[in-house]
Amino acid sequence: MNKVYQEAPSNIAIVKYWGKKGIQEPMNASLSFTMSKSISKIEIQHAHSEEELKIDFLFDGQKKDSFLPKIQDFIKRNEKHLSNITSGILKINSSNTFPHSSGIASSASSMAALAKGLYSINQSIGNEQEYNPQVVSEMARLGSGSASRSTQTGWVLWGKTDELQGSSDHYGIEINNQIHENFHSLQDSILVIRKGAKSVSSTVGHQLMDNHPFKEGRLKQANKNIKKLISALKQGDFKIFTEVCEEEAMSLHALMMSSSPGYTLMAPETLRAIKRINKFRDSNHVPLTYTLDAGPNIHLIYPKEQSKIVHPFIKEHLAPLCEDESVIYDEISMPLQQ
């Protein structure tokens, strides 16, 4: 019996990737930071036998067979890296530290944790010691594109770009050694405007970009924003960071609204919250910005030292717009040496 435990954080992209090519490769580079508290945990046991591989999957200790096809597909896509897991019994038990459908990308953290866990169990069976972060990130990508950024810590770039040497469409790379200290302690307070599943899956959303009338313009915009964001992160420029952050958030939703068929992913409370955020920022001159994923919930991002003024504002003016006044207070996770 071989047994391993792994975990991986969720992440929030500042420059989004929207649209795929090949097998889970991005049309444009994306850049995100991983979170500190929103984590997927996984325990994997493998019992050797000569029989065909059998998989048991549990979530929070309860069997969830509906997820098995995705795991089987994941293993098949990564068979070259999982050569020691071709037979026997594989028992996978997964859990999250955050609630489902709360504006936190569980697919990124869960697939990253699965990639790390299966890689580790394969290494354990083969008595192999070397850990290759690029391989693990590439494995995670084949389960969920954004998961390629969750196998690592802090600021992670995924996608080939001329702005950074070593960047790749196949795996994410950490760029923490290039990040100004202003961006080492960002807070991410997630306004859960609506609970429940998204009205359209990310897979469908990416497919809508294939024939989107604004596809070429979006690729130019994303390439421009990657350049601006990397420069802002190096220089510690929160103003430019804010411009990129909000332009990317609004562009994502504009692309979905203008696709065919079109989808409106924001809720009325989302727009009300954004107006209140803008008014508060302008009145108090606070470095504060926001982004959204493909849903109505808002990631409110600000430096840690601004918490004393931002938290009361959230409680009084933003939490009432959230379902059950639900706000999740998280922050960036940076490597210890940072």
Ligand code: DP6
Given for the second form:
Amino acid sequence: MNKVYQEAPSNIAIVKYWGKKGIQEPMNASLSFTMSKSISKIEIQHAHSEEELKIDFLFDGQKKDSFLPKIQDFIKRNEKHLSNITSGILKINSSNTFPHSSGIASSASSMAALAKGLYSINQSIGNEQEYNPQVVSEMARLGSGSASRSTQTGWVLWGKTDELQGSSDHYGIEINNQIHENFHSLQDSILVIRKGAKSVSSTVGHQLMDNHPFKEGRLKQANKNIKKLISALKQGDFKIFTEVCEEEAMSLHALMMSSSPGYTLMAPETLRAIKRINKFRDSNHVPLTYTLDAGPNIHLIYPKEQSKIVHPFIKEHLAPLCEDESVIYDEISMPLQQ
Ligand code: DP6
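Other form of same protein, the form predicted together with the ligand, not the form predicted on its own:
Below is the entire complex, every chain and molecule, led by the chain shown above.
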């Protein structure tokens, strides 16, 4: 019997991945940071036998057969890296540190944890020591694109760009050694405007980019923003960071609205919160910005030292716009040796 434990964090993209090509390759490079508290955990056991591979999947300790086709598909797509698990019994037990109804997307962290777990159990059965982060990220990408940025820690870039040597459409790379210390301790307070699952899956959203009237414009914009963001992160420039962050958030939603069919994924409270954030920032001159995923919730991003002034503002003016006043106070996770 072999047994491994792995975990992977959720991540939030500043330059967004929106649109695919080939097999789960991104239309443009994206850049995100991983979070500290929003984590998927996985424990995998493998019992050896010559019988055909059988998988047991448990979520929070409960059997969940409805997830099996996704896992079987994941193993099939990654079979060249999983040559030691073609037979026997595989028992997978997974859980998240954040509730399903928190509005945090779990596909990035759960697919990244699955990739790390399956890679490790395969190594453990074969008694192999090597851990290749690029292979693990590539495996995760085949489960969910954004998961390729969750198998590593901190600032991770996924997608080929002239701005960074070694960047690839196949896997994410950590770029922490290039990041100014101003961006080492960012806070990410998630305003949970709506708790439920997304009304449109991102997979469908990506497909709508294939024939989108603004596809070329989006590509140009994303390439410009990756360049601007990398430069801002190197220089420690929060003003430029803010410009990119908000342009990307708004464009993502504008692209969804102008798809055919179009979707509005913001809620009225999302817009009200954004207005309050802008007003607060203008009158207090606080470095504070926000981004959005493909849904109504807002990630409020600011340097740790601003918490004293930002937290009372959140409590008084933003929490009342959230479902059950729900705000999740998370922050960036950075590798230990920086
Ligand atoms: C808006 O990674 O969830 O969060 O590859 O189809 O699984 P699939 O899509 P997914 O898309 C994430 C889109 C996004 C932006 C981002 O995280 O870059």
